[in-house]
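First, one chain by itself: the form predicted on its own, in structure tokens.
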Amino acid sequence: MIIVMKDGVVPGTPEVDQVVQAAARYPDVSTEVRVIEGATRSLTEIYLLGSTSVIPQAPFEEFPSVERVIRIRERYRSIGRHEGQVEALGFEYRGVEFSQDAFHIFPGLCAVDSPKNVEAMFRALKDFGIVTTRAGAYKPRTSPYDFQGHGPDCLSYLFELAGKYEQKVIAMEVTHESHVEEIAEALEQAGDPTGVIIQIGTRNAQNFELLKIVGQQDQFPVLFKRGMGITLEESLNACEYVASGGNQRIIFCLRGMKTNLGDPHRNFVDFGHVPVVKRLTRLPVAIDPSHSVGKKVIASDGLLDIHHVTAQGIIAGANMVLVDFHPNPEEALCDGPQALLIEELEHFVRDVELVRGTYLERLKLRKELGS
């Protein structure tokens, strides 16, 4: 059961204490008070955990400080929308808003390879007014002999260049709890010039100990990539591990499913699940067309497949796009064949803006027709 308090009621106030004390009268029930950053406001929610099926709602609804009481009927206790009764989560990080209404593109390097290429990438992003990027320092790979990323050796120049070219947020994968500590230390040593969203890659989608660690820290938001070979429900439950640890700043990313049904693409594109995830959860939803398609091929209309699948996700309401770019793909140490070129950035950005505008027009039409 979730008890949503009215605006302005914060933890530690008599109003919250009164509700907690009322809940304590019921056996086998514990309470947890959380401050939730909603899409439009910050609010206090009190979670009643345990045997709550027999607890009546009416006594809690009578408190003047309570806005509403929600009986949880779905598995996703922390991240679920619970039949639309709770607000979508949103948060601001480094001056950038992330919510189910916001939209951002994160073009960048799948894997950091050299200061020269990082600087060329960041310079291009600044020229287009883009302040969000991706850059991989740690790279889990299928083969133990493939490039695994430069790790902490590249963090100092990566963060320095991010500050120089005004990149506010970098999405960066981690594969071990020590990586979180290394990123935090490198940021501090560099003078905190940028922000990092910790990315849980598809290979770690069910690394529950890692999910607990990133859920228990509150310095970095978390971008969770759907597991490549597990169900949507299993992936959402993995996000629940993060949220139950206390970190509610989560973005769910669709990146394609591992199945030969998607051939000749690298993965089966699952961007039709964008509205599904937004309906089931309170989380912003990202898409990763580069790792879904996995190659740079041109359709009969002259557009790249990556453009087409990106459009599919955005027209369905995606809030964020991760996409691989590289100044010199032949020098890339990871996924070079799928990376777009710097000179292709303008086309990609303008195409994305066109599709996002169309999505917003679709929302206006719905309101106009009252449907």
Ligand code: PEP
Second form
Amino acid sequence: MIIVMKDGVVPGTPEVDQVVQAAARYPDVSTEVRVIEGATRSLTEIYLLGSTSVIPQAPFEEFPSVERVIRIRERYRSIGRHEGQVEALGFEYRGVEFSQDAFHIFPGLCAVDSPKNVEAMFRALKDFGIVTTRAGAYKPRTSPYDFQGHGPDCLSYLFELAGKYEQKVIAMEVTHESHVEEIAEALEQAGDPTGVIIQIGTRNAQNFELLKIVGQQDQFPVLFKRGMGITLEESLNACEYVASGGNQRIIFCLRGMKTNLGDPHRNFVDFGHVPVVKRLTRLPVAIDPSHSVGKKVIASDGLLDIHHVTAQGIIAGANMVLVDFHPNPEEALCDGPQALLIEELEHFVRDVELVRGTYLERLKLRKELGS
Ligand code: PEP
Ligand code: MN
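Please could you give me the other form, the form predicted together with phosphoenolpyruvate (PEP), since above is the form predicted on its own?
Full assembly next; the chain just shown is listed first.
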């Protein structure tokens, strides 16, 4: 059961203590007080854990400081919407809003390879007024003989260049808990010029120990990628490991599912699940068209498949797009064939703007017709 307190009621106040004490009267029930820092407001929520099915809602609803009492319906209790009873608050990080209403694109390098390519990438983003990017330093590769990422060696120039080109947030995968510390140290040494969203890749979607670690720290938000070969329910429960550690600043990312060898795309595109995840969870939902499609193929209408699937995710309400670009894909040490060129950034951005605009028009139409 979740007791949502009214605006302005914070932990440590008599109002919160009163609810906690009331819950303590029931056997086998423990409480946990959490503050959700939303993009527009922050909420205090009191979680009643244990044998809560026998607890009546009414006594809690009678407290004047209580906004709502919610019966938990899903096992993923912190990230869940519990059949629409919980609102999606989102969060703000480095001045950028992440929520189920916001929208950002994160074009950038799959993997950091050289200062020259990072600089060319960031310069182009700055020219387009884009302040959010992706850059991998730790790469989880299928083969141990493939490039594994430059790791901590590239972080100082990466962060320095991010500062120089006004990049506010970089999405960056970690594959081990030590990487979180390395990133924090490198940021501090560079004078904190940018923000980092810790990415959990699809291969680590059920690496529960890593999920607990990134959930227990509150310095960095987390972008959790859906597991490629497990059910959505399993991915949502895995994602809950992050939230249950205390870190509520999470983005859920769709990136395609493994199907059969010989499929036309690297992964089966699952962006039809954007509204599903928005309905089931309070999290902003990202899409990764690059790792879904996995190649630069052109459809018969002249548009790239990557453009088409990006549009499919955005038209369905995606809040963020993670997309691979590279100034010189032939120099890329990872995923060069799926990278778009800097010269293609304008087309991508304008196409995305068109589709996002249409999505917002669709919402207006629904309101106008009251359906
Ligand atoms: C990535 O984004 O660089 C990546 C490896 O993605 P995924 O975990 O979705 O394969
Ligand atoms: Mn990649």
